[in-house]
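Just the one chain here, laid out as structure tokens, in the form predicted alone.
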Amino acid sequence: MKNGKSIWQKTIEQKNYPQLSSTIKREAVVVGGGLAGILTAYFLQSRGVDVAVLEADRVGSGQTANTTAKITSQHGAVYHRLIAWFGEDGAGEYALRNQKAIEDYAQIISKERIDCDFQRLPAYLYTKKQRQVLKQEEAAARSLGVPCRFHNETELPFEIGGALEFENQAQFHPLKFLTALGEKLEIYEKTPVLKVEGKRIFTPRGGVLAGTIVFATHYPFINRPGYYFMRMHQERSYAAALENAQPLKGMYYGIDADFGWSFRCAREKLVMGGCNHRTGMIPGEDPYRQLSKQAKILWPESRISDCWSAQDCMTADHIPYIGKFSHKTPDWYVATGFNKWGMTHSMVSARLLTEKILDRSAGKKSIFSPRRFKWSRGTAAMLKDGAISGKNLFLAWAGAAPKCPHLGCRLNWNPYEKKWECQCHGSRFDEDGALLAGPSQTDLLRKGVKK
């Protein structure tokens, strides 16, 4: 089974935008044409800001094209942990902004009359083994004002230990939404940003002088200041669209490590996702084969019509970094580390960044602040990431494996997707060394290396 385009890419014809070929001046520039970047530009423009978007490839060609496209404030068993780590104020902000994101999507879709298969429906967390975890999560979510209900059974074709229902969540076709919104903005495609110096942005054929710069590039490609490469890693996940499978009335996400499958319907197909692993840490079995085997067990008459993969930035404490890029760069802002919940967090980012840029709320304390730090289990995760980076830097220095142009870590060959992957920070390259995903900005120095 071979990785291909997502069902979102196959069911829409996207508009082409010009490449930047001159030097321009704008009040604000958004670097990155995914959902977070387009929404941020949309809100800034709606407030009267002269804004342009720079996209290295095609609009929506990154994670937005490969998502399962759930819009939900239910992000795994998260609220019990957030209360313990950040108190009810921090956890309450997380809940409120993600709940509001669902309504923001509904309002924009209605206002702009966007046909994007938007549906309101419940989202369920389910478990086979961790019933008490879901009970704790129910109590935590309710204490923050998030409506939810516990169930002993669901429509899923297997027995569960429990399920937690979050009402009135949503799903949609992300590229239909993005395409409609993008038509209202000034966008430049095939315009990679080579470097940024203060308010000046440099691209291959032109440049921009900008008062405000927003980095919405999935993973920030600028290492210093900010040091985001020390505070995140990236993970792969896989999805398949099934024909002749059971139509579901809700969206589902499993919290068990050995049975954490995700499900949602997309018109006549069922999207199934899972098989998560750290980028560059190659699993022992083909993830696509695992998806196929499990699909046949659950729905014996089903058939896979499409399969694809995604990549997500994971922060140490499972909360995105949204706000000022660094205290050294007062006019730079960032949105990154969406932890597999990019559709909702994209809207949260756009709203929060617009507030900070235009309403001067930069000093207001937020759980999403990139400058936050808690001595918690997040510290252990950061130390683990550092140890993995150190090991791979040493192996790259000591061995003959190809090195990532980003910071010199060893690259590993993923035989299931036929790609080179960096376990340190998640850059990916095709078999000939061409760059596919950052934070690296350049191709491999060595082409055609031996697999």
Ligand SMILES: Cc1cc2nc3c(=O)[nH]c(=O)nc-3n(C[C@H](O)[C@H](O)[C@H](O)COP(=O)(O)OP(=O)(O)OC[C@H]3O[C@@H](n4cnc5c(N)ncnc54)[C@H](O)[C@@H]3O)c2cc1C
Contents of the next structure:
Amino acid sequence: MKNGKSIWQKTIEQKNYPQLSSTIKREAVVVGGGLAGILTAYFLQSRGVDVAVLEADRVGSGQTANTTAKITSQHGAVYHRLIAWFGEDGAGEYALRNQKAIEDYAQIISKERIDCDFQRLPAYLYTKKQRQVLKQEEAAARSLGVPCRFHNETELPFEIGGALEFENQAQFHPLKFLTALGEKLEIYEKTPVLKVEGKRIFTPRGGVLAGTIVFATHYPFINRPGYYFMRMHQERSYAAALENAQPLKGMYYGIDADFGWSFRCAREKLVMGGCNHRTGMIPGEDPYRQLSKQAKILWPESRISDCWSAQDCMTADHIPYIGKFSHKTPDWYVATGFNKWGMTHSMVSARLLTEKILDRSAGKKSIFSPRRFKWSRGTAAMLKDGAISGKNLFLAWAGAAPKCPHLGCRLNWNPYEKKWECQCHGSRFDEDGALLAGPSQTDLLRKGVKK
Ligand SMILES: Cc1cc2nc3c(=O)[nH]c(=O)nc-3n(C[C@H](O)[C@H](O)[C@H](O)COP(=O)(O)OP(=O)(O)OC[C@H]3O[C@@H](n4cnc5c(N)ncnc54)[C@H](O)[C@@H]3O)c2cc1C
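For the form predicted in complex with the named molecule instead of the form predicted alone, what are the coordinates?
Below, the chain from earlier opens the complete complex, with every other chain and molecule after it.
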């Protein structure tokens, strides 16, 4: 089975936008034309802001092209933990904003008449072994006002220990949505931002003087200030589209470490996802083989038609960073660290950043603030990430493997994807060293390195 393009990329014709080739002035610039960037620009423009989007490659060519596109406030069994860590107020803000994001999608799609296979349907968390965890999650979600129901059975072709349904969630075709929304905006493609100094943005053939700058580049590529590279790592997951599998009426996400498969349908295909691992930490078995084996067990008559993979930024406390980029840069904002739930988190970012920029509600405390820090929650994960970076920096210095242009960590060869991957921060490069994903912003200079 060969990894390749997602079913979304294969079923969309995208518009080309020009490259920026002069110096312009705008009230706001959004850097990054993924879901977070396009939605933020759309919200700002809807409020009368003169905004342009600068995209390094093509709109929707980043992680948004390879998502599974469930629009849900059900992000694994998070609510019990969020209440324990951040109290009912913090957890409540997370739940409310993510629930609202689903309604925002429905409203935008209806208002702009976007044909993007948007469907309302329930989302289920399921478990074989951790019934008690789901029971706890049910109580936690209810206490925050999220409508949910516990089930002992589902339509899935295997026995479960329990399932928790969140009602009235949604799914869609992410690139159809993004493309339609992009057509309403001023966008420059093939326009990587090379450097930002205060309000001045530099690109290869032009520049922008911007009142406000939003970094929606998935992983922020500016290391200092902000220091996001010390606060996040990236994780990859794999997806396969199956033909001739049983159609499902809901979306599913497993919470057991050894059976955490994700399922949804997309027209006549069933999309199955899983096999998570830290980017650059190469698994012992080919994830595509694992997906294929499991698909055959669950739906023996099925056949894999497409498979692909993606990665996302993971924060220490599992909450995104949405807000001011740093205390030193009053006009910079950021949206990152979506922990694999970027469909609703992108919408939350767009709304929250628009509020912060225009309503100057910046003083209001938010659980999403990039400046939040709880010693009890952040320290262990940050120390672990720091130790991994230290080890890979040393190995890069001591060994022959190629070094990542971002901060010099050793790169590992992923034989299943035929890509170089950085375990520290998640940059990726193809066989010839061409950049595929940041935070690195440059290709790899390889000097006769063996895989
Ligand atoms: C396998 C998998 C399945 C997932 N499934 C779901 C799901 O079902 N539901 C859900 O909610 N979430 C899901 N997610 C998460 C979700 O896909 C992501 O969080 C989301 O797509 C991230 O969007 P983004 O706009 O932040 O990033 P991107 O889509 O990566 O956009 C960032 C853009 O910035 C551009 N860029 C980078 N650097 C520069 C620069 N210097 N100058 C200009 N532009 C730049 C890039 O080219 C890119 O186009 C999944 C993630 C994975 C890994």
